[in-house]
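Only one chain is shown below, in C-alpha cells, and it's the form predicted on its own.
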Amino acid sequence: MALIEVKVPDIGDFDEVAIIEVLVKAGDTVKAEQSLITVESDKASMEIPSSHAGVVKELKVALGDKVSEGSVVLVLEAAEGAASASAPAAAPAAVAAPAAPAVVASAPVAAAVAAPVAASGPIEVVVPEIGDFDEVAVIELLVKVGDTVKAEQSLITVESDKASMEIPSSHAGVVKSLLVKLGDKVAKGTPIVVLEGAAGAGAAPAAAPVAAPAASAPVAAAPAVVAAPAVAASAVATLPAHQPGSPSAALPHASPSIRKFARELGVPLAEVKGSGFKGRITQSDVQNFVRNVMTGGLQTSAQQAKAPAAAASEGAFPGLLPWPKVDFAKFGPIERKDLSRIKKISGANLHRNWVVIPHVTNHDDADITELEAFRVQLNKENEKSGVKVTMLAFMIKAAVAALKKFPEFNASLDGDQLVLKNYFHIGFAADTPNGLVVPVIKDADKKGIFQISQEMAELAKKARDGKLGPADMTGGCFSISSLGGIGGKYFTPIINAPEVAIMGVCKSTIEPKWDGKAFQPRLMLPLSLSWDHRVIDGAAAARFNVYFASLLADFRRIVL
C-alpha cells in the first residue's frame, strides 16, 4: 500500500480560500475526482476533488482553515502503483453559488481589460467564454423585455452536468428583446438579448476559465457561477407557488454536490435549515427534510426540482424498499426515451402533493341538459365572432360562485394559519404534446363567459406552442381538470398545492332519469372533487359538490 498526499490544485486567481465544508472523514474510501472539501472565496465556492482513489488515512485540514494551491488536504492509502497510474490532480469539480450577489469571476491578472467603449443603437449580448463546455442549457431567465440592466448584471442562468452559472451582460441598457428561452441550449457566442440605449457602456471582459494542471475535470469559471436548482422550461406543468425564472433574493448556502443531491430528491433548498459551518446545508439536513415531509411533520411550498423518482429508484426515502432494478432487454427488444422536462417537473410536484396532502375525493353527477342546449345556441348565434363557448367556461363561472359560498375552498395553508383569498383565479388543465400544464384565468369573477372562453383558447394555444410563461400558470385558487373530450367516468385528480381542492370532470353521457312519472333522457356530467382533509371536512365537501352541480343544472342560480 502507498501513502499519497492529495493537494489543492490550481484554483485560478485566488491566493487563499476558506474551507467551508469537509466532505470526507478518516476511513472513507474515495474515488479519483470525488469531492473532498468545499472552499469559498469572496466570489465563488468550489469543490476540490481527489487526484487519486484510495482510503482516507489522515485529514490535514479542518473547517475554517485557509488553503491555497499546493496545500495538503489529506493523506490517502492507495494500492501500489496507484500513484504513478493516477491522473494529476483534477481541477475543482463544480462552482457553486457566490456568497454575495452574482459577480463576474475575475480573469487572471495578466488578462487585458477592455476600456469602456461608447456604444449607440441596439447591442447584441452574446454568451462569453464559459470554459470547457460545448453547450449548456438555459435554466433561468433573470431579465425580461423592458428591464434596465447594468454592465455585468446577470441575464440568464445556464447549467451543464458539472456546474450552473450566471451569464452577465457585457453592456448596460434596456432589454429590447430576449433571444433565448428556458430549455434552450447555448454555447460561446450565442446571442442572448438585444439591448438599447447602451451608450457609454463598456464591454465586460470575458472571465477566463480556472486553470487546471490536467483536463480531468474542467471548470467553467467565466461568469459568476451559481449552483441553482434546475428549473423547468417555460411550459412546465408546475402547480406550485415557485415561479421559474424569478431570481431569489438569497441563494441557499450549500455546496454543488449537496445541490445536486437535493435536486435529485426534489427538495427545495430554500426551505432547508442548514446545520453545517456558518449555516451551510449538509447531506444529513437534506435527508432529515425528506424524512420530515414523508412523515407529515413538515409542509413544503412548491418549487422546481428534479423528479423524486430518481430518489425512489435509489431507495432514498426512509422505510421504502429500493426501486427494482431490472434488465428489461433480456426479456425482449426495448427503446429508451427521456421524460420531457414538463413531465419531470410536474411529476415531482404531483408526487409531493399526493404524499403530503391527505386527499379525499367526492363523486357526483350534474344534469347539464339545459346548459348544453344553451351553450349550443350561444355558439350558433355568435358564430361570426370566432369565439367558441365551451362547457368548461361555464364550469369556471360555477367554480367562482361556489368559492364565494364556501370560502374555505378558496384558501391555502400557511403553517398553522389558513390564508383566505379575496380574489378568484381559476386554473384549468391543458393537454400538450409534452405533458399537462395548468394555465390560470385571472379574476374570473370579473369576466363573462365569452371573455373566459376567448382567454382559455389563447392560453391553450400558448400551452401547445410551449410559450406559457410563469405568470400564466401561477396564482391559482382552484383548478378544474377536464377529461370531457376523451372519456371516462370518474377519477381522483391530485390537488395543485398550495390550493386545497380541485374539480375533475369526465365525459358527459345521456342517462335515463326518473321524473316522477317516467324515465327521461338527461345529459349527465360526472364530477370528482378532491379536497384537502386538513382544511375541509366531508360535510363541507359534499355541500360544495352538490351546490356546484346545482349551478350547472340551472345556471340562473349564478345571479342569486
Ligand code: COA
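Take the two forms, find the largest set of C-alpha atoms that superpose within 1.5 Å, and that set is the rigid core. Positions refer to the first chain, counted from 1. Just so it is clear, the model here is predicted, and its values are computed rather than measured. First, how it differs from the form predicted in complex with the named molecule.
- In the core-superposed comparison between the two forms, P493 has its Cα shifted by less than 2 Å.
- If you fit the rigid core between the two forms, you'll see the Cα of L142 move by 2 angstroms or more.
- Remark: with the core as the superposition reference, the CA shift of I510 between the two forms stays below 2 Å.
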Given for the second form:
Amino acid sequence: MALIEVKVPDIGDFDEVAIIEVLVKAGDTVKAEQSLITVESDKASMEIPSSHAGVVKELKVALGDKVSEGSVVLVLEAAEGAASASAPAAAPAAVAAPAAPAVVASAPVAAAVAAPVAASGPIEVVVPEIGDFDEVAVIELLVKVGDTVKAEQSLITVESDKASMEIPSSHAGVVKSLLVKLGDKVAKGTPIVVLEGAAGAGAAPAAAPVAAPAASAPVAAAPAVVAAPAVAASAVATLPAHQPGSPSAALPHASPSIRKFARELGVPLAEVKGSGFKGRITQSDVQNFVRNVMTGGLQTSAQQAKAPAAAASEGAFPGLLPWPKVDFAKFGPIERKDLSRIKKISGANLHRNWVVIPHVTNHDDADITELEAFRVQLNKENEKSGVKVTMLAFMIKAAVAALKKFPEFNASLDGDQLVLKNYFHIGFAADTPNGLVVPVIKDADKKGIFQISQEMAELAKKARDGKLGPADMTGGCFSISSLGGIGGKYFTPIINAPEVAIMGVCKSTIEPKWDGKAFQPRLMLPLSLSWDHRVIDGAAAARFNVYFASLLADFRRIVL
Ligand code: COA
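Would you mind giving the form predicted in complex with the named molecule, to go alongside the form predicted on its own above?
Time for the whole complex; same chain goes first.
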C-alpha cells in the first residue's frame, strides 16, 4: 500500500492560514476529495480536500496550526489503485490534492476598486471577481439600510459547498438600499448595496487595476457600478467539488467574522443555536449566548466540565444577586482600609476553594490527656534546648501516619485522575499580622518531634516577619489549622487546594469522660476534618478522624 502525504494545494493568497477544524482522524477512511481540514483567514474559510482515497495513517496538523501551500496535512495509506501514478510506492509521496482549489488570479481583483471616488452620489457596490466562487448563495446580510459602513467592511457572506467568504464594501458610506436578500445567488458583478455619501471613500489600494468599468470614473448622479474590492483574504479560489456527507455537515455554520468574534469571546460555536438563514449562527446568536451564560441561563460545556471552577474564576455565579452596594457613611462614621496583599491573595484562593470543592467536615474529639502530660514533661526536660515542643508537632506526626494509612487523603485531583503522593509535606496555618499563611514542613515523615517543633517555630517567625518565600509555602499534602492557642470548639476549615483534606483543631478542655465506672477528667481536643467529597467519602473521613484521634490518645500506636 502506498503511503501518500496529502499537502495543502495552491490556495492562492489564502496563505499562512489557521486550521479551525480538523475533520478526520487517524484510522478514518476518506474518499478522494473528502474535506480533511478547514482553514480560515480574516474573511473567508475553506475546506481542504483529500487528493486520494485511503486510510488516514497519521495527522500532521492540529487545530490552530498555520498552513500554507505545501504544508503536509496527513499521511494516507492510499486505497488499492487510488494512489497517484506518480506516488512512489515505498516512501510517502508528496501529492497535492487534485481537487485543490484552483487559484484565481486574485491579486489584481483584490484591488478592484482603485481610484477614490470623488463624488458623493450613490454608489452601487457589486460582487467583485471572485473566481470560481460563482453563483453562490448569500447566507448572511451583515448590514442593513441606514447603516454607516466603512470601506472594506463586510457587507454579505456568501457560501459555496466548501467555503464561505465575506464580500467587503468598496467604499464608505451609508447603506441606501440592499439589493440582495438571504438565499439569493450572486456572482461577479451582482449589485449588493447602494451606498450614499461615499465621497472619496474608495477603499482598495490605489495602484491596483480596476475591475469594474465605472470604478475608476468619478461617480456623478447615477449610481456608479463599483466592484467591491476583492475579498480581503483574496481567498477567491475555485472551490473543490462538494463532497456529500463530508464531516463538515455537522459543523456549525458561521462566517469567518462570526467565528472570530466567537473565538474572541471564548464562545464554543458548536453550542450556539443559529437563528440565521438555514440555521446559520449570527452575531446576535453569539451575543445572546454570552448574555445567557452571564445571567445564568446557560453553561458552556467547558464551564460544566470545570464548573464551578469556571464560575469561581470567571466571576459568573448563575442566579446570584449582585453584591450589595451600601453607603455605610449614611449610618455612621466609617474609615476605609485596603486589604493586605496576603489577604487579597489568600482570600481569592479561599474563595475559589470554598466554591469549587464540595466540602464536608467531620468533627471528633481526641483524648490528649497523656500526650499533653508527655509534652509538658518533654519541654521540662529540654528547657535548655530552646526548642519548645508543641501539640501541633505531635499532630503533624499523627497526620503523616494517617495519610499513610489512608492514601486518598494524600492526593490531588487532576482531571479524572487522582495523583497519589509518596511524600509527606504537611502545612500548618499560621496567623500573621497581615493575614493567614500556610508554611509547609517538608518530609515530615523523616523528621522527629523536636525537629518539627523547631522548624515550625522558625517558619512561624518567618511568617510573622513577612519573610516566607514561595518554597516555604508550596508542595503541601495536607494542612493542619490550629486555633488551639486561642479557643473555640469546632470550626469548618477550608481545604487548601490542591490538597483534599485539612484538619482543624480547637482548644483542648478538660471534660468528664465515662470510663465504665465513673466520670474521669480528660483533656479533650476538638477535631474538625474538612474533606473533598469528590475524592473522599464520609466513612473514610470518619475512619481517618478515629485513627488520628487514637494516635493522639496513645502516641505509641504511631510506631505500629
Ligand atoms: N488546646 C489548648 N491549648 C493549646 C492548643 C490546644 N489545641 N494548642 C496550643 N495550645 C496552647 C499552647 O500549649 C501554648 O500554651 P503555652 O504558651 O502555655 O505553652 C499556647 O496555646 C500558644 O500556642 P502557640 O504558640 O500558638 O503554638 P501552636 O503550636 O499551637 O501554634 C501556630 C503555632 C503558628 C500555628 C499558631 O501560632 C497560629 O498562628 N495559630 C493560628 C492558626 C490559624 O489562624 N488558623 C485558622 C485558619 S482558618
